[in-house]
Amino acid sequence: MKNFTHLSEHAPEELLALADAALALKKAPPRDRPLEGRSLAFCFMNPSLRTQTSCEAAAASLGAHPITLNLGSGGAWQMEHRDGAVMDGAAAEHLKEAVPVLSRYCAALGLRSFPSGASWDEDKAEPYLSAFRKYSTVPVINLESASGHPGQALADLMTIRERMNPKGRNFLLTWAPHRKALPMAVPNSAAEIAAAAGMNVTIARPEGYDLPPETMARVRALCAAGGSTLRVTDRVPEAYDGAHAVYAKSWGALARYGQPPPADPVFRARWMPTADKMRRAAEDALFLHCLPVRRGLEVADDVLDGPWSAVIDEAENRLHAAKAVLLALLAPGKLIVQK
């Protein structure tokens, strides 16, 4: 691996590979400390809580020292992404010049960067990320980008795994109520690994709200070549039925792209997760989200306290998502599954 930025760039065996390397981190933590004398900067242009923190211990554990780095809120200077700006606005330092230096002092970089939620052909550009790659000498890993969370998203799939084969597994991702217009970064990601791990995906969501067509044409491939189903709808609870996974996540419809959901109380109850709703679902089924998460607006406080909610294994599952990717970019030969 040079990076670790999309999942789309890694094949469907190489994912799965990784997860189990996650799992055996957990259960196993080196001993050594295969990563002493290197810095890693984590640079966060939005709010982190699991992202950051898992990050870092996850630098720590392995025994790298960690540099968080709070772009253009105080702890850093503000960055310019464009090439020929005449930089006469807030932004007092260019990516050309910032990212190589960031690449001299450490081993790899790390960078969150949301979507501006103006327009999403600007935003799927991932231009702040591109400009990382773009500069960068050494590995660079996405933290939450526009269009993806692939770390989440192995995390997600290292939480399926540790409680059942997930191949040929129903996994349910259903919209959820918010009173934002949240990104489409981990629904994208959720469904593309659930997809590459071979599980039959169910997308629910209402009309308008279909995920990125680039999303659902890799969702699409990926169950092709694994010999499971893709389906959409708007249909709830039915949609719950059978499903041995489910995901609940807001995120903003293309249509309206930046512009908040309804807020009518009826439509947030048809599509708020309920103990009734995950009642359909498989018996041994599992509720995962990650978090932060809304009670009682996005999930029912009885589905996050109930025997399906799995969301706080899921957050743990981070750290050691963090370890193997950090492993499998700066020592593979330290990267051992164990299965």
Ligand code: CP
Second form
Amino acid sequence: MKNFTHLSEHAPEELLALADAALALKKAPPRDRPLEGRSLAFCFMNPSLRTQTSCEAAAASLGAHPITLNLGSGGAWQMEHRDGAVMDGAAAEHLKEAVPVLSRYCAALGLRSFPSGASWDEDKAEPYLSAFRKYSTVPVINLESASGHPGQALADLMTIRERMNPKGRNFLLTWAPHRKALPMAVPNSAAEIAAAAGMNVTIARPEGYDLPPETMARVRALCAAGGSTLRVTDRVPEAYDGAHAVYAKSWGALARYGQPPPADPVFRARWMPTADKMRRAAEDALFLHCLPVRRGLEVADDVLDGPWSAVIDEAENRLHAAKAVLLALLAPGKLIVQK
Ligand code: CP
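Let's see the other form, the form predicted together with this ligand, since the form predicted alone is already up.
Full complex below, order starting with the chain above.
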């Protein structure tokens, strides 16, 4: 593996093997510090609890030295990515210098760079992540970009795999209410990895909240290749019927890009996952959310505190997924790959 930035660059078999390797690492962490003496830079342009902590903890557990850089927020310099820019604005350094410099110090570079929310056409080009890939001489890890959150998706797949063989099971991705227009990275990656795992994918969303056409084309192709189904609906709570895994997430509408969803209480109540809705799902269904979650707005307390909730296991799995990704990139011989 050269980089870990987009799920679409990996075959479904590779993603499943990586999830299984991460589960093996969860059971038996390596004792021999396979990344001893190496430094890793995790660059954040946006806030994080799980991603930053799990990456640092994963690096430390493998013997590496993690360095977290908060770009442009009182930590490291604010970065410019545009070729030919006259740099008389806030950015003091260009990625053309910064990324090669970091590559001289570190064995891998991670980047979190959220979309601006101004234009999807500009955001989907992922200018900062693209610049990291272009200028880095070491592997690059996407810690959440405009279009994807692959490390989260790997942890999501692990959490499902811990409880069931996903192939042929029903995966519901349901839109959830929020006060902001959130990025589409997590739902894109969740739908993609469920399809890659051979699950029947249902996406329940209000009219106008379709995932980007590029994502839908990939999910459709993965479902077709794996012999599973893809359904898009605005019928809730019916969409919950028979679901084995329910994944809730809010995201912004492409047609009203960057604008918050309606605050109408009836609309919010219709779309918020509740215990009543979860009771329509399959027996032993699990409930997933990448966190952070706004209780009582995005998801009801009775779901997060109920028997379905796997959100803490899912967050723990970020740690083991990060270890698997680091080993796959830097010491693949140390990964236990199931045959
Ligand atoms: N799920 C996730 O990426 O969490 P953070 O934003 O806290 O890193």
